[in-house]
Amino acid sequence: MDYEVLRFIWWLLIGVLLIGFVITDGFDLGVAVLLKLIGKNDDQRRVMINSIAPHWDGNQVWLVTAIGALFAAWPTVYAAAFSSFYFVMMLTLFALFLRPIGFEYRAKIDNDAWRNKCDWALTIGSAVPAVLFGVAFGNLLQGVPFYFDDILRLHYTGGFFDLLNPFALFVGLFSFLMLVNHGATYLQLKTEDDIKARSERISTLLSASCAVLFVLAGLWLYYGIDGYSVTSIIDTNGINRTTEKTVVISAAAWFNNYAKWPWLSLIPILGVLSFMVCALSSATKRHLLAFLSSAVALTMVIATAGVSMFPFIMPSSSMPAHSLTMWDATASQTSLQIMFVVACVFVPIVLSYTAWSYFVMRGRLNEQHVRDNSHSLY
């Protein structure tokens, strides 16, 4: 197998992985989300965190799969995320660490003062991540301040304060109610009842919302955005050139691929569809067919956000020539092939397993099922 084609082989897997993670993990951010806001008394609360619990740290796997597939087979990529969004890679795991203690610590103290605080820390620890998701994607389609110097060391030139611009945290509100919307969406297919039914009224009014802010993006990112397009020929089989190509900027670029291969436009009017099958799903009660629609709708966000950039990883605002793509940021040939493999045997593996919890924790909780079951459910 060549170089170009494993380069192009990686670049589809790690939009997988970041795909999983969202659909997997974005559920139970949201339903944590929701917890003070759907869960009206303990037992209810108790229903919704038992909907999670079997899977919730499993799902992280897709995250720390991603984040090492990352570091494998886009070295230089890695290094550039971690030195420019430190801080906000700092925050999201700060914020994460607060779900492992709000889950196993909650049940251990039999006060409501105490189960209330683990409650918010279920909440804030994943409501954090999923704007800044959003907040990280905001800022790769604008570009990154950073640039290399003549030994290729990194050098980046924002602060914190200035990944928090307005579209990136408009993107930030958008990853914040998508994966809301899921959370609801799945607590249709595992409650009874009262949380089934606010579940049904928040993911009919979230996923209408997420419809127009994902047409609001698309119009912000074509009028209001800049986008990045290499100029200059890159050998798709050679060596790694970080900094030497042509890269221009310019109005709507990022919308350059679309006009190219018109048949990608399926692709976001997918995403836009799929929200507002979701929210016609929810009110009309086909909750399978509202947690289905609402996995698409994030696939196809994320598939979007990829073609758009492509073949763009990380642009650079500093130094556009010194942007990371595809072709000139990844890892030597025989490490692409090495992970392939590694990948063609372990992941049909992880899938397996996976499926196999899911089928094995199958059915719907109630408020008495977890009264029956107090010494043994969270």
Second form
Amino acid sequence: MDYEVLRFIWWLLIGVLLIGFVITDGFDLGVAVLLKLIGKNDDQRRVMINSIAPHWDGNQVWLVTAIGALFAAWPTVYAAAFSSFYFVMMLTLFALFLRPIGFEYRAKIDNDAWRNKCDWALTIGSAVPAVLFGVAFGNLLQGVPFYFDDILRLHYTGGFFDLLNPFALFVGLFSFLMLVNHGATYLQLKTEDDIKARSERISTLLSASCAVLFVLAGLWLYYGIDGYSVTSIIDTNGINRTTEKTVVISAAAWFNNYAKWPWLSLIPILGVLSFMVCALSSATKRHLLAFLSSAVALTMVIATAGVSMFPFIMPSSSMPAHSLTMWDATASQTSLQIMFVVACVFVPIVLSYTAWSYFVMRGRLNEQHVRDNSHSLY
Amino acid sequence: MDIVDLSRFQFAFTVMIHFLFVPLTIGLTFILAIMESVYVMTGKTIYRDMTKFWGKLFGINFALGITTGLAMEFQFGTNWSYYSHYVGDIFGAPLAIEALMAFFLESTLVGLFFFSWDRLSKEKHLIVTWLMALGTNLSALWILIANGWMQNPVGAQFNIDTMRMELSSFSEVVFNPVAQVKFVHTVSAGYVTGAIFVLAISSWYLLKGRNIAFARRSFAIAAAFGLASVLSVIVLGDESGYEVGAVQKVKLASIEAEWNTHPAPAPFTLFGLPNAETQTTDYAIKIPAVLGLIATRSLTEEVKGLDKLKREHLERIIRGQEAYVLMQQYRQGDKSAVTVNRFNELRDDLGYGMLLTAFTDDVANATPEQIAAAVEGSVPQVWPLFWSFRVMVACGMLMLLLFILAFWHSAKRTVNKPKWLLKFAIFSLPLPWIASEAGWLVAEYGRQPWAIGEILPTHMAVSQLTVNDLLISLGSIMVLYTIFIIIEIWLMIKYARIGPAALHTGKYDLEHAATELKGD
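How about the form predicted in complex with the partner chain, since we already have the form predicted on its own?
Now the full complex is given, and it begins with the chain already shown.
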């Protein structure tokens, strides 16, 4: 297969893995954030935790796989992103540390103080990554201050607080609300009575806000953030010449692709519409539709970011020519080819046993069930 | 400490802590699958209770395995970004495949293992448990393929235009002999860890006279499984020694404190005090010819000592120096045929040239002192390797003895096992962990100064961070991990003490205490 085609396929596949991550792990992050807000007593919180308990671990592997695939398919991007965003990554990691402990150890001791601490561990462990994923995207859209030396060693020239700029925090807030909403739609499917009713209300409110925030983010990006475009010709079929192109920074450049291929505008439009459908269906108790439209909305939001930046992955603000794109920061053709074959074989297998695990654990949970099984459930 | 030392310390700390949980996970999944198989075949509920109880302890351990594992995946990028760029083309693939082929399976089914007892038929649940164990073992396979490549980088070639190693043969990477022997040695060590864990806790119940039937059955399974595993660890460890002898001569010479090359066949130094000052081993007790046999499987081939290896390194550093200078010329635009051809001749020694960058920025004009320093730095310190290897082997031998005795007594169906044996089992609990950590030190410290054997020096591989960045992250990791480990050990002890009563079946001793532990 052509190097060019493989590179494009891997751009799609990384996108698929990220989408898989936000759709699956997204709702368990959201549920854990809502723990204190929706769960009014220990039984209710246990219902919420047990609705995700059998799955959260498998869900998180989407993140692990996405990072692994990033390492394998775009090694330079992995190296640049993780070392430039050093403290963002460390904070994400420390927050994610808290989740396995919160889930696995919470029920091991019957003590209010202990369970309260575990609830906070779950909430913080889920809220912080939900915000920081958005912050990372917010920074990618503005460009990151880094450059390469003559042996392609990466130097980051910014500081930690540069990453916490207003636009990035705004995207962080959007990402947070989006994932919390996703969690609320999942709870509508898996719970009864009080918890379900509260989830419906919260989701109605949140998905309507997400529609507004998404539009605002677009406007901010159009009027307030300069985008990047490649002005030289990249040999999309040749080896990586990461530092040898010319790139200009100009106003509204992140909208160039929509001017070039107008039908791509459908992606953000569908994103806004799905948030609105989600708000409506939560309000009218169409639970499955609420969950599905939330999943579609998440997909469209990530696709919007990808399409707007295409072919950029990580633009450099200090040396625009050193920006990383999906044409010139990839693994070798051999590696991409092998990884593609492996993905073709294993992604369907993973999807099928994941689906089976949800099928086995199907049905709604209630407080009585949790009380009856206090020694086998979390 | 500079960023290189701090990055190394951070990596060593996170991986050593991670490796407290991994071997137990590997071993326990298999033991759970065996116990549950016996349950399905015999229909006796006590085996289901065993699976569930040891499963509870497995869960407590597994949580920290995931927690600390995630840190490893982040760290290559955060702390070793030049490494990630330089070898990601090869190293990334096994990691991604591990996630896709193994970790997904393990993590998805671990949820079903705990929560689907009432929802699946006996047979289906058993399949889930076996697949979970399979996932765990496959995880280890791919991680060790990645690690084996760092030890013995086969199937890859340097590309000067992209300034990195690129994959030339995936099958060579997968069937790397170093990776294969490491895999079988490491998973067997995991099985031993699981077996000792079950054996020691069961012995404690037997000593206290509690849950006798439960403990005796657990003891028997652990003893049989442990004996088979410890034998395979030792046989495969020897195989590993042979592979190291073939490709990692520096590591072998350091483990053996072979300061000087001996005429074949080389003797094996059983004990002694390695002395780096005099380049000799004081008070050495040697067994003639044994090292030659382990490392070369012959009596006629010589095992190179550090003296000879350093002389070879000097030559390679000088060639590498020229390669490094040519590479810089090429990168700055001199792409003439002369430069390219000469670089290609010297390409395999480029890594040795990079060793000089630790001592001077001006590689082209490195002084003889700087070159001499690079030669000295081209081998690891001897005493940590010499000692950790012997600690590992000694632990292995003790565990072999324990399992022979335990298996003997459980095969004889001794009703009351001797107290000294039960105590021996209890005090052996830390042995597999000491052996694993010591073995890890041999494998990883033994490859210094290389991040990737003979290709990329460790000091080049780090991210360009500041000392403060590292102090903050390292400090936070140490504090967090310490808290986690305290909670983990506390829970383990608590649940091990309560025993199968924690299942609330009403059939076991101490049900009353279990009720207090987790009220109704």
